[in-house]
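Next up: a single chain in structure tokens, the form predicted on its own.
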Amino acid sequence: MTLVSIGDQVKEGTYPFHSRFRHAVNFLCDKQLISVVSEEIGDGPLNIVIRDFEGQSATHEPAPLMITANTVVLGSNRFEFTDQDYYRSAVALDNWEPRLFHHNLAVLAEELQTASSPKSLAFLLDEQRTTNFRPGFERAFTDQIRRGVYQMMNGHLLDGVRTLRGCGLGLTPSGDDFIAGLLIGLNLLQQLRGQDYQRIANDVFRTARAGNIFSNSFLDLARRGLLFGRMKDLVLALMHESEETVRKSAARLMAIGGSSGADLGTGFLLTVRGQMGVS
């Protein structure tokens, strides 16, 4: 095994084991998680990417994760790293072309509507996709999502966040993924428009935070504009690249989880399109 990258938010310390999955082992860092992950998961602000890593290869609880100024120690494995191994999670905007950006947003919308998971939140972009949801619990879920987004778009942002918070299933429910997309969108709009959305983002984060440490970690990073690799690649593609690159980046994002990537992308898209009623 070899170290591929280490996130720029990983700090020195000793961190106790929290949980494991096929491609990740998580360690508790205050109210967030540091994750040792495979290349399939990829770069992230709090990710340590290890080539040939298998999260479930050991049957016992791993030893604590130890980080020094230039070393990662995981059980009997020791990985050296230098400054060049850090993954830089912030998006630094330079020159960009607004017409290209808006065109690429339309490409992203098309990809979300045509290529995302049938039960993703892309039904917010195409009402016909609601037929993918069965009567009963699933339709009640879509109604709650619609209600929360309607509140957001009509001047009741935090009420909408409360409605979406924790809505759905999985490690990071669909509503939380949407809110993370909103926060990433606000951070990008702050750079594009030169307007200060930080107070709004902080209020959204405080309102969205609940008892799910996976969501809380993700939401806090999104609030600060610190992006995992697939999302950063998409944002940069939207700003600078061709339709083909945007489609490829969108596909990589939508491959995350059952619908998590698409739900995140939908929240991001609606926000940067200016449909969330924030000012």
Second form
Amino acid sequence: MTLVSIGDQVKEGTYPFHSRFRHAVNFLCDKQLISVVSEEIGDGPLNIVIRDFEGQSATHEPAPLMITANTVVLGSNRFEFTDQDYYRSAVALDNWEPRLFHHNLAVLAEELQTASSPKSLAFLLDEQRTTNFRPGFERAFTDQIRRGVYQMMNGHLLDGVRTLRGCGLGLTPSGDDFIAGLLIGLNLLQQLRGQDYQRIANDVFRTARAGNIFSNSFLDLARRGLLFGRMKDLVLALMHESEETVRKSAARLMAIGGSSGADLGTGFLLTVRGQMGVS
Amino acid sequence: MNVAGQIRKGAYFDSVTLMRVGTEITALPGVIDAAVVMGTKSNRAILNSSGLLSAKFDNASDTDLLVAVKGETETATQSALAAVDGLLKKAINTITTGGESRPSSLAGALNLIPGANLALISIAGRYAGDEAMRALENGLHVMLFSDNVPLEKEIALKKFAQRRGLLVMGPDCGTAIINGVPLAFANVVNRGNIGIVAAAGTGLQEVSCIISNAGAGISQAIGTGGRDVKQEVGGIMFLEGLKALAKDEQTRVILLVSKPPHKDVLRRIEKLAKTIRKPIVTSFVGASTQEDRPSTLEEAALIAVALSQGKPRDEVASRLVARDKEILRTAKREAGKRKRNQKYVRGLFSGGTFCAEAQVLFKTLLTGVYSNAPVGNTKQLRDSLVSQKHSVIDLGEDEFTVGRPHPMIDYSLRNRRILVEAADPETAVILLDVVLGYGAHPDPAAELSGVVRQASRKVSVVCSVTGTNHDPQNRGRVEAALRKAGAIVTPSNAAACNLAGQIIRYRERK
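One more: the block was the form predicted on its own; return the form predicted together with the partner chain.
Below: every chain and molecule of the assembly, starting with the one above.
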């Protein structure tokens, strides 16, 4: 195994084991969640990417994760790293072309509508997708989401956040992923318009934050404009790249989780298109 | 009805696992609805509004995992909850032991199954061509379910495959049966000695089911995708499929199914067919009829059956003539029930081949036929959503399927249209195809019965059911349910179209 990258928000310390998934092992200390992940998951502000890492194949609980100024110690494995191994999670935008950007947003919308998981929030972009949800819990869930988004679009942003937070399927519920996308979108709008949306973002985060540490971690990073690798690639593709690259980046985003990537993408898209009542 | 729940504290599973387990629980016998969700306040509110909230959840926290089940009976509910542990463990263990590893690439999949010789590809069309080429380069045959693969790519794939002695079934190939294994949308049919090459997906399903229901069986059913027999592609895979069946020892009779190939392609097919010793039956829906060629898919299938059993093909024609007399009797009876201004047939098809066959058959029976996918002299509908005179609609066309599941899976659009057409005072007959098999809706009878019952109060509802009793949906049960709802059910699309057309003709004579 070799270390591929370490997120720029990873701080020195000892992190006890928290949980394990198929491509990730999570460690938690003082509400900071660090994930050791395979290349399949990729870069993130709080990710340590290890080549040939197998998250869930181990049967024993791993020893705590130890991080110093230039080493990561994971059980019997020791990885050294330098400044060059850091993954820089902020996106600096320059020389963007509005027409290209808006064209690429339409491409992203198309990808979400045609290629995202049937149970993603892309039904907010294409009403016909609601037929993918079974009657009962799933349809009640889509009603709740619609209610929350309607509130947001009509000037009641925080009410909408309250309606969406913790709502839906998945370890990070769909509503939380949507809000994370909104926060990322706000950060992008801030840079594009030169307006200060940080207070709104902070309010959204405080309202959305609840007991789910995964969601909280994700939301906090989004609030601060710190992006995981696939999202950063998508934002840069939207600003500068061809339609083909946007489609590929969108596909990589939508491959995250059951529908998490697509849910985040939907929240991001609606925000950046100015539909979330943020002027 | 019974609702029960479980709380799992400190249980962390990734999203894919949770969604998968939720789906599996809902599919358990006697389960009406289920949810596996984090215990947030929002989710508890949704559980409440969908009738899934258990009192156990009152003190759940955001990080608790809630399992909620609504079952037909308490036994069903408790059984489902008892299965949750196993489902969660299976989801984890299959990952840790590699029992059901999920490779994320072709290379990964080949590592897992080194002996694989076929790749079934179903991803967005713009990526599918490259993946198909990768599969071919690795020596695999390809079934390309994806559509929207560029024409140049299709040609390149097929030429490459041809040089390597491999098959490319598709693009837009929805069905095949290879060595007895149904692929994608396919039916459970008998194995036997009739081999099929088809550039028409529902055409393949129709003939393979009729063959199986008649007591014969299928050796191989090779789909090629509809574009294969057009001039540009030149019938590359159609011809390769025909050659493969000619060599296949289990195949004694060959059946070819397609919409009319381009004349150059037809010439190549005929030239190749002359070199093959096995009897070949062709059904090119919409081609000009020749005396020795069957006029319907049903007739072609039955001829293939007769030949496979060493019987003369003539007996099929006489059997169908006798059956058609019965159809006329039924048509006369139905025509008598309709009001004076009820004069049109409205065909609502999930299968494109059936829509085409309907138009061909209506050519001799009716005048003023419109379609959103016209064949021959049929006129183009101005608006696919609004019928004109006699209308036959292919609900599988793009305008109906962009962003939504295919009508063979999702009946909601067609159901709405059935009621619209039934409410039209000029509609006399609604004509439907119901296609069973893997990939199709698991309970079409439940989906359709309500609207058929409603519609049949005003119009004649004529349904063909394509399937076998071994299909997951069970053809016999579906037919019985549709009859109970008031539909007239026929064993083939051709019979249904004939009946619908004859009802109108009797109406016109009144």
